[in-house]
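Consider the single chain below, provided in structure tokens and representing the form predicted alone.
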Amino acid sequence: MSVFLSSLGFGIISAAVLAIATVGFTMQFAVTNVLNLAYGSVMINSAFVTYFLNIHGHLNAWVALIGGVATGSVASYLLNRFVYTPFQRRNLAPITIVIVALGVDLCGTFGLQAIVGGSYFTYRQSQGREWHFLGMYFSTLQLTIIAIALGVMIAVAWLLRYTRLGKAMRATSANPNLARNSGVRTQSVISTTWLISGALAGLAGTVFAMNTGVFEATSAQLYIVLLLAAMFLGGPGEPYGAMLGAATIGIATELSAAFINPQYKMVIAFVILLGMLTFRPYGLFGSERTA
């Protein structure tokens, strides 16, 4: 039982990090219909900006995190503005955008590795005291990350449900042509979506690096598998589904690491992804329209 509870604790913190990343990832897909496979690259580059501000700029890691969030936001906006949008305007096949995104991911990740090298890095930051809850163990840092994730989920839910921007985002996601004809400035909505989702990528990348303790340029290379599994489990383009999908994948992968083999974590996520695509490709919260 202690192994189960310990693994469950690891699963909860993994789910918190994954939830932040998946919500931003699925928001991009919902509003722009772009499967941004370069999301992991944006995450790890943002984490390194936070690192350099923390180590070389002598800023507290939580203050330096602002730089990582800003980096993710600006990088995602520029990525959409100068890479994805020009390809979309040419009415190319969707697979073309996916290949372009994959190329951007490889350039971003291994370009970063060429700059920082293959060494491992860590923030100058304390984990804080250890807290015990029902047989689970959390550091102060991990509890802070969980609190941030819950705050992000509440903020995104409020944004989508109660603000004009959220309503415009939902309208653009449902039918961009109809939204445009109804007076919604869809291009502005899309740009704002990339800024917000990019900020979430930057935040996710930094807390991911904080949680792992040590990281390198390629640490988020396979994170896209977890993002895809969480997104398709909850429903493509469904932010609320992304939250549930992230919780499920985060906990399932950590439990599998404890009871099967730690090396199979990504395999478990991929199996869940394949199963969902096979039996319900539109996810738990999605509809056939979103598949």
Second form
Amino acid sequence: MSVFLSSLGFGIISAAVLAIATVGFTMQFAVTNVLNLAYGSVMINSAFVTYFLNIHGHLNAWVALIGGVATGSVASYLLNRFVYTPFQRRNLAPITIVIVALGVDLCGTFGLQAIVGGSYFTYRQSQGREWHFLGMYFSTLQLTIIAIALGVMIAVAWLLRYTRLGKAMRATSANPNLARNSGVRTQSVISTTWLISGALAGLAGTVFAMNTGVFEATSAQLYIVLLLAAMFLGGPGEPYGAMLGAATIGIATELSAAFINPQYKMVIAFVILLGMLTFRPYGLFGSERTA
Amino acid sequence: MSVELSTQGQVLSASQVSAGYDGRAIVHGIDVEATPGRVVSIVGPNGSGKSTLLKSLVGVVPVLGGSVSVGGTDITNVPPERIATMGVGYVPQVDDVFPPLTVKENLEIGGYLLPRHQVHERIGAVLEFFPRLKKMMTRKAGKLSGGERKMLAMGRVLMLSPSVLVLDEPTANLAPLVATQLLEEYIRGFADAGSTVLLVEQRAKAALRISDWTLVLGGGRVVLSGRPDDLADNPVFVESFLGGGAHR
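Target state, the form predicted together with the partner chain; input state, the form predicted alone:
The complete assembly is shown below, putting the previous chain first.
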């Protein structure tokens, strides 16, 4: 029982990090129609910017995080502006954009590795004291990450449901031509979406690195499997589904690590992904339209 | 009928318009003039280019030749979001609402260009016009019936008080009774209130009943045009659209 509860605790933290990342990832996909496989690369590059500000800029890690968030936001905007949009304008098949994204991911990850090398890095940051809840153990840092994730979920839900921009984002996602006929400047909405979702990638990358303690340039390379599994579980392009998907995948992978083998974490996520694609490709929250 | 929903019409004019996809024209050299207080309808067989023509007028499909203007302002190949600011409301044949958004949110997007404080007021005006929507404000548009959905699509464009309404087969997939009500009560009503209405309609007989002028498209070109009474006396038109198996 204690193994189960401590694994559940790890699962909740993993789910919190994954939720931040998946909400940005699925929002990006819904509004821009780009399956940005370079998302993990943006995450880890942002984490390294936070690292350099923290270690070499002598900034507190939470202050340095602002630099990581800004990096994710700007990098994603530029990625869309100078890489994806030119390809999309040529009306190429969606698979072409996926391949381009894969190329960007490899360039981003291994380009970073060429700069920082293959060493392991860690932030100068305390984990804080340990807290016990119902047989689960959390550090202050982990509780802070969970609180950030909850805050992000509430902010994104509020953005999408109650703001003019959020409604325009959902309208652009549902029917871009009709949105334009209603006066929505969809290009501007799409650019803003890249900025917001990129900021979430930057935030997710940094808290991911904080949570793992040590990280390297390729640490987020397989993270895309978790992102895809969480997104397809919730429903592609469904931010609320992404939250549920992230919670499920985060907890399932950590429990499987405790009871099966830690090396099978990604395999479990991949099996869930395959299962969803086979039996309900539009996910728990999606409709057939989104599949 | 409330007349505040639309504003005094402007002339929508297309001169020698050719339009299509990927540089290939589907419609060729079309002239249309829709004026305030009148319904101009476009009929024709499937694939004759009716929808492509309408889409080119509202900026969704590129105009490859000729020109389009609203109220004397050239709008040829102007982006749809700018054409919307000029008082042109467009209801497409399909994909005419945002399915994952609620009825209220659809109307809010319809009023996207309005100052925030006016949106609520306009929704109230639209709901007076389509009272059936009142009880459905929190329902997702994708869950509406065909008739309710079409009302919402019309309500969405009315949020901006358009002076020109461009409607692509508004009665498609509607029950005959609902279709008749939509055409005769609402669409004719807009024109009577001073708006300009350009309508593509498959139900030729019903379209003629509410129109002041009708164009017949065939193979991407205007093959006939005239007042409905005159067309109803034209044996070619009667044979093709009103008689025998083609009667709708």
